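Here's a solo chain for you in structure tokens, the form predicted alone.
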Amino acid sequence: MSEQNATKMWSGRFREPLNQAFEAWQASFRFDVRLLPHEVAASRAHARMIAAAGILTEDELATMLDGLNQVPRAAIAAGSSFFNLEAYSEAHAKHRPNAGAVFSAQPGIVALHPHVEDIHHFVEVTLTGIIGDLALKLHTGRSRNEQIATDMRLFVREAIDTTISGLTRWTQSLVDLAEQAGEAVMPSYTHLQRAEPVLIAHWLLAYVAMAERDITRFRDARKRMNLCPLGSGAIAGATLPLDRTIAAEALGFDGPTPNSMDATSDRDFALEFTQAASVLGLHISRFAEELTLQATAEYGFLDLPEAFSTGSSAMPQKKNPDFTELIRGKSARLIGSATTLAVLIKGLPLAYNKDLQEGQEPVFDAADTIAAMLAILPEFTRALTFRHAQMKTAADTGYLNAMAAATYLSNKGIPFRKAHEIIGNAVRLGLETHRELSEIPLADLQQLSPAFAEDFYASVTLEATLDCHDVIGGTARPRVAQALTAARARLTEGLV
């Protein structure tokens, strides 16, 4: 064995040094750092699984744990102190409470501990510190393979609790806003032409309806990964008669994984999360792309808070729309993530493999992506301020009528096809004569059907538009309100 191996976890087989450049290139500490807590909550949970098997006395696991106690405030402490960073530890700790002191501390663990090869080699080091040879007993029936699987099911499982939280924020926000609407009305688009006025409370109830599918994404993701690997061992399963449900009840999970070559190289439970994160950051940048043209003037439908929007460095009237711009950018990022982590896994044979190593930072990555996207829109969304008379006006005009126009037909027994054409007619003659439909004088339209009598005008006015789509799920004034507080009682009652 050479010297310069003697404290690595696997050194006794080998003579030769490690190429330094190699040994810092493979290393993995610089990042899976940030699974501190998790790999102490899952070394826990094992020392009280291997201590009903027998290999630990009741004394050494009551030091055990105490000793891995220590182990995270003792890596905070030398980090902190090591590279000042409360400012970035707070800014951080808001959207990981858990995690947000260890997270600002990594910089200043990993400089510390340059030989330190991965997070569970850290812990085995800074634990054989504290508690002395008594932490060489904690690998006893277990592997690094089944250990980075649990710790990052327990670190996913905390970003879709994190990412949840979030989500539903934002629901709460976009469900404010569409109340303070009333009954305001806006025009709705197909191919990003004017179409058929709606609701603003309908149109933000649908970005309601995304986020909840969201949720559900998740919450269903969250469902099927919380197994636990520990006691898969390398590949094969422990070697000592180990009670899994031990560690699996520990760590909140609902029971052991089924079995060992999957629990050790699967990475769905990363897959998913990731998929699920870049579906919501595509819903979100759908949202900032139609505020992004609702504020421009050729819309001018909205006021871009202030508080969210930059200026230009050149052009001093400007106001850039920054924030909805990055959220669009941020959305490609969350894909990306989820990318890599497709490509990565799907020409890997069972069961563990090195190359896993890098499915780790694209979740943390899309984890810390999606959190601060949340941390910022629920408040963004509150201080949008709607233009409503601009907002009627083009929903009123336009000939955004002729939808309900033609149901008016079809109610007088007219086949819709031919109802459609009619109606087709009026608004060319509309145009020719610079007039809406409801200014076309009744001779003229009975020119064009004989169906048409005074009760038409009725049906073309603006609330009579709105309120003919009476359907579930429409735009009529009832059925919004009935949406809206339908939405509002899920909120309410925790189903979303």
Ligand code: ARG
Given for the second form:
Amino acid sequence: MSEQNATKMWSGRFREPLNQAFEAWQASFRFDVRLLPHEVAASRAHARMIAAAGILTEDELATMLDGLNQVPRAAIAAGSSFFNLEAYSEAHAKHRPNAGAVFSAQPGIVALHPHVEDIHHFVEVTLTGIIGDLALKLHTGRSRNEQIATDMRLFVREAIDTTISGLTRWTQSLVDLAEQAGEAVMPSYTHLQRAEPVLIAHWLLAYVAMAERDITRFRDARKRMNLCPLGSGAIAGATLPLDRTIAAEALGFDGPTPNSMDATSDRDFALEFTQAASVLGLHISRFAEELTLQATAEYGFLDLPEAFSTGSSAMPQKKNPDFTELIRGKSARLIGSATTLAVLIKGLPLAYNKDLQEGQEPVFDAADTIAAMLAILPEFTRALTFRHAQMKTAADTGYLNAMAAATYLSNKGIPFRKAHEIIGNAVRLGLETHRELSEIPLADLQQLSPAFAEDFYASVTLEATLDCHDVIGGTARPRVAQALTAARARLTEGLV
Ligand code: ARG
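Rather than the form predicted alone that you just supplied, could I have the structure of the form predicted in complex with arginine (ARG)?
Everything in the complex follows now, all chains and molecules, and the chain you saw is the first one.
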């Protein structure tokens, strides 16, 4: 055994030291250090399990649990000149999701342990420093393959919970904004061409619907992944008669995973998280893109909140939509994480392969990216101020009531295909004479069809144009009011 390998978790069969560059390159400690709280929790659960199997006495278990509790503090103390102890304690005390992120911001800990391979190794080394050789019993009946699978599940579960609370806050801000908008209108678009008037609230509720689906996607993924790999061993199951339910329960899992080969090599829970994050990113990105357009002089619908914009160093008049642009950019990054994981897993034979180590950083990055987006998005959304007058003018001109007008004719018994044609002719007439449909004299309309009568004008007002969409999910004012009340109720009842 070489000297340098002596502290490793696998030194026995090796005679030669590792190539130094290779050693540093293959180590994951610099990024998996953020799994420390999960590694400690999982190790405590494992200790209970092996104690129940008679590997540890009650006293040894107590010493082991106490020692494991001290590991984060010991790590902090060792790297204290680099470490923000208060930030960690505060995050931990509040059970703030992702307290482990505090560690990843502390390159000091990693720098102090150049020969530590990964978080599992680090905990063993640190625990040995605290409780002595008893620490070496902790690895009885377990493998790093199940440990990393467990730590990652704990990380993803926490990230899902953080994402769901962030998403709920964004949904709340959208519903608040929709309520504030009242009956204010805007043009809707298909093909990016003005289509029909809608309530601003209706448009905002479209994003509420997307966000609610996103929440269900994360909840669904969480249910599927909430099983505990501990006891799966390296590949074929633990070599001790462990009661796997002990660890599962201690870690808040719904039960043990059903197959050891799957449990140690599967990462689809992580893939699902990044995929759900990508879909969420797409939704937020579409919102951001719409706002970016609305904030242009060409649209003139939106005053960008100054608190979320920046200026140009060259052009003094500029107010740039940095927030919405970056949101679009970040969503690309989320897709990148999901893609990395999918490609990583695709060709892997069962069970554990070291390639899987490469799957950690994309998950961390997706979790950080989505958390940071959702931390700002609700406040940004609340700060939006729409130019209602401009939006109304855009909704009320340019023949956006043509479909309502055709519906008027079809209500008079004219087949819609014909009605469409007649209103098309009326629009042409309007374009030629610079008049809206409501400004064309009845006599001229009657030349196009005798079905036009005085009540036509009431059927093409802005209000009538909205209210004729009187179906579930339509933009008729009473329907939107109902939808808004229902969304608000779901939020208050915690159903969102
Ligand atoms: N750092 C490793 C990873 O992230 C832990 C598992 C190592 N297992 C092994 N057999 N080398 O995947």
